[in-house]
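One chain is shown next in structure tokens, namely the form predicted on its own.
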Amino acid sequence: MALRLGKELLYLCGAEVAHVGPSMEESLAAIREAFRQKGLGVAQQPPKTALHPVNEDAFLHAMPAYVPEFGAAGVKWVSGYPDNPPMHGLPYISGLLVLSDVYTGMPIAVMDCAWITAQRTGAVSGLAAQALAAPASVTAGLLGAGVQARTQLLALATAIPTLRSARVYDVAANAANRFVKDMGAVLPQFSLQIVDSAEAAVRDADIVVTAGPIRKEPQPLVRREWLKPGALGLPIDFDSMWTRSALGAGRYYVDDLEQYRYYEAQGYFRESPQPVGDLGDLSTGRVEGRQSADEVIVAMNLGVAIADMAMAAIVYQRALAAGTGTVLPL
């Protein structure tokens, strides 16, 4: 398939995306390069832009990113509201991605973003476990059993290779136990087991992985005490989950640090441990990661948009090969 630049562009929607996706070691070697592009200074990537219509954890989030390696350049704009999914039956999240061609600055793509979102969060923990957890982790807790957990323990399945069992924690029973039925088709080797509190879930875990709505204000549950020497944090809700002791348990990091400083004056991790680097700093060896087996290490998920444009890069060189989606006109 090809495209008259300037005058159409391509639209895919959510299963066609999924269909042409990256599979999940796909996922972590692009985003291991665009993590080591940020790093060199050659990625741009301004801070989100957030508003709130309804309330302080329902959000809509303009994500741009420029990634030279990839030839993206485009923006996000992604939509994330808890009471979706009780309330109305529709996702948490959701959303559309614009891709741009970076010599003219026409638009050349536009993509439901719910499948790249949840590939590239997962991804992103399975870089950092790569890069922090315990040698020979076996264990996976999880709190949270949506849909960013089922990509999460995929990404640290494959990052992982001694990881062999993951316990898995959520209120509501139902999507526990579809969790567990889902996963399990997908890992069969994997030993899954389904607990009656988060604390069941979090002791004696090598890896910890929270999985719930973004809230400004946190309703932490995550102890200091729970953690077992060694062990790996990795939230990708922010601090709602953690409390201060459990997030200052040992060294921590994040994705990206200025978006972190950004949130940080917006009132978000008000009681949170400064971070010694992020994921750009530790691929090219401008921080140190682990420094030994028994330290207990947080590594905090913001969420990128380089992550989010290398992989809409391939999603969209992979659906003009397969002549996948529809040209509309511009």
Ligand SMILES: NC(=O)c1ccc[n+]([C@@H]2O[C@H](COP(=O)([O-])OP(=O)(O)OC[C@H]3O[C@@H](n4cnc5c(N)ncnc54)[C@H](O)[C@@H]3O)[C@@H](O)[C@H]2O)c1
Second form
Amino acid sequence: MALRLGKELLYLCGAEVAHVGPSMEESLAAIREAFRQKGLGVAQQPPKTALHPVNEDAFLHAMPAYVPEFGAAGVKWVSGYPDNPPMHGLPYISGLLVLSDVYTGMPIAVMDCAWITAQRTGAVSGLAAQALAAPASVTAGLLGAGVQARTQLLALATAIPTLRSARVYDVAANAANRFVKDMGAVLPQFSLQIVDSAEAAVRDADIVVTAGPIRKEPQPLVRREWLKPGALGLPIDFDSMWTRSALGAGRYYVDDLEQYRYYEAQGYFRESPQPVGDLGDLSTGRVEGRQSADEVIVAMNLGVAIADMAMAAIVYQRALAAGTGTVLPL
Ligand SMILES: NC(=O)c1ccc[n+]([C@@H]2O[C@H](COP(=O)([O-])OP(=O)(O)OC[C@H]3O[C@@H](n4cnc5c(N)ncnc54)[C@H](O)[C@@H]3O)[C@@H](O)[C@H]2O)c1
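Having gone through the form predicted on its own, I am curious about the other one (the form predicted in complex with the named molecule); can you provide its structure?
Full complex below, order starting with the chain above.
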């Protein structure tokens, strides 16, 4: 399929994006390269801009980025509405992504962004785990068993070949049950266990992922003494579930320092420790990763548009090659 630049764009619905989307292994490689470009200073990514129409915990984010190696320039317009799943039967995360032609600025694609968001958020945690997890990590502890938790576990299983088991806690028992059923089919080699408290999921876990609702006023659960020596914490829900002492238990990394500072200025992360660096710095070797098998590390992943655009460029090219999607007039 070929598009007439300036006359047409490609529209991809969620199922089409998922159909042509890269595997987790390919996604990890793409995300690694996107962070390297950010670390080298050649990718552009202003901090995301937020609207909060109904309350502080519901958001609409505009997330632009340019990643030269992928020929990708665009913006993701993504919402996070915590009440959607329980009250409306709608997903927490939804939105669209627009890609523009780098040389002329003409729009070339509009696509659903839910699959890309989940896949790249998993891959970012996978990348962080490759750099920061203790050697021979075996067990993951997951708080929150929703959409993101699935790709978090898939990415960790792909990135850390020694990982073999996961304990999962969700306030909604049916969410944990569905998670174990779905992920048991995807990762048959894994031992998956539902536990009845956050503490039971976190204690003795080598890698702890928290994927519950983001709250501007955190309701911390994870305590310092629950984290075993050498544990890696991977919050994708800001500091909503983490006590100050757990976040500061050891060295603290973020996915993008500039964006993190912007969020601090907005009133988030008031009690949080100072980051030693970000994933761009780690990927270029500007900051060091894990120093000992026993140190506790937390890597906070707020979500970066460079990752979205890298993934979207791959999806776009594969959709064109496969003749997938709908060509719309501009
Ligand atoms: N950092 C990023 O790049 C990024 C990207 C996408 C989503 N997110 C965030 O990830 C989080 C999860 O998103 P999702 O799409 O999986 O939502 P989801 O609604 O599908 O899943 C969230 C799950 O958390 C559970 N939960 C709520 N409170 C809990 C608690 N106290 N303890 C344990 N479980 C609890 C809910 O029952 C639900 O099953 C959201 O905060 C979202 O904003 C972050």
